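Take a look at this single chain in structure tokens; it is the form predicted alone.
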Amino acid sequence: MKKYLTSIFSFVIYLLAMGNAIEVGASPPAAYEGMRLYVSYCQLCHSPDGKGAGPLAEKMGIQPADLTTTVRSRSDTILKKIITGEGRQTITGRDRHNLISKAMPEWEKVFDESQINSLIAYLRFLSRSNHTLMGDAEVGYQLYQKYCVVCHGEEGGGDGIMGQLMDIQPADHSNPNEMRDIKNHQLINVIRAGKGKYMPAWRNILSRSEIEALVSYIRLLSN
């Protein structure tokens, strides 16, 4: 008891110590900076969920590219020249953005490269998960950072301040491996009643849609 009570102590010494460090340190991951990119550039034509039915491709009368198929046969090099548009297929010779239509637009002079970096991370998370983004990620990250990252980490490895001083081990947020089997519903309910002998309830303090956005941020962590 006394040494739980010391670690809760030094804990709060380090709060007051620190003030608003964590949240100002936080770096978010890149599939939170490519879904806002994507937010953006992107869903107009090829829609929130990525299998092309954006309005604006319905209103220009063209069919972009159902990314979440197209993205995961594809490498990082290749995809970076779709978006860029740069360089010509070295068997047909075809510009590169053509491979997705011969109406996407070439981003070289939008986005720098860590920013097309972000973006393929964020369209391989389209292609990979079998989770929906169920809530606004934006609002998750600014809740992650408040409420969880103390804990968790944060890139949502299980590797926060609390969890060092208190000697326990927070779930890894940032594994796909252990993310990928469990359901939204499940991390909903985790996040409502709490688990374990640590993890607490926030029900009484975040709102139905604040899980769900919450859910949808940590979903990108694991990436």
Second form
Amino acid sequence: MKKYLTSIFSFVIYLLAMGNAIEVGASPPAAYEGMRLYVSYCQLCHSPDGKGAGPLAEKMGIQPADLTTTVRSRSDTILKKIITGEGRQTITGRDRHNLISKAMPEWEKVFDESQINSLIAYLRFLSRSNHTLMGDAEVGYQLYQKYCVVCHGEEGGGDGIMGQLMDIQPADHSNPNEMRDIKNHQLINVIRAGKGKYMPAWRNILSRSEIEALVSYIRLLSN
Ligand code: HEC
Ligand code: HEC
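Follow the form predicted alone with the form predicted together with heme C (HEC), if you could.
Up next: the whole complex, starting with the chain shown before.
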């Protein structure tokens, strides 16, 4: 009987491990991918905060739109047209000849469908979030994989393998309603000092700037 139970137990562990193996291959959240593209291709004109006063725009003497406000009223379809340039001329509601100015490059040949969708996810983040990205989210992504996924899960849903094994309930970082009201400094404090019975204190393992990087990444999980 004992042997029988042991083998069932090993099988369950095996299934959990399989689940984890699949999770490890999961792709990063769209807003995170979009952020990386935005940093390389867009922020020189649109500026890091999306408001439009980027250093290249200044050089060229052009005025990119303030993405934090304009994007709110635009559908994904329209944003796609604006970014790729394909079908831009059919966009209505523009004051001058219904056209987006030529100063906004046409990216049609540069990005594939999933990259455009990621860019749109990040533009939505810029226009919706009332929290700034305070650290380097790419560093945060690496650290999150290394230290946090075991409990919080690949997409931050609180379903990591260690959480399952120990039957603990980590916070859900992917829920915008829960995350919206938590300020950056509050997240920093919880990560530094830990919380409850199972959220460890990281202050002796991670530096201040690493914790800020993690907070930035966590923000992109709840878009
Ligand atoms: C060379 C400068 C430049 C770069 C680089 C650039 N843009 Fe623009 N963008 C502009 C300008 C200028 C406008 C304003 C066009 C207008 O209002 O007619 C604009 C407008 C937009 C708009 C329309 C805003 C609105 O709702 O009216 C979106 C969306 C946009 N850009 C996204 C992007 C994305 C995404 C990238 C990176 C892949 C990018 N832009 C890169 C210059 C740039
Ligand atoms: C051993 C499992 C475990 C690990 C590893 C872990 N956490 Fe947690 N975390 C938890 C649990 C459980 C909670 C919920 C605590 C509570 O509310 O009592 C939590 C809560 C949090 C919260 C609080 C959110 C809120 O709603 O207040 C943040 C932020 C957080 N964790 C970030 C991290 C980061 C960043 C890492 C990696 C550096 C990490 N955690 C690693 C288990 C873990």
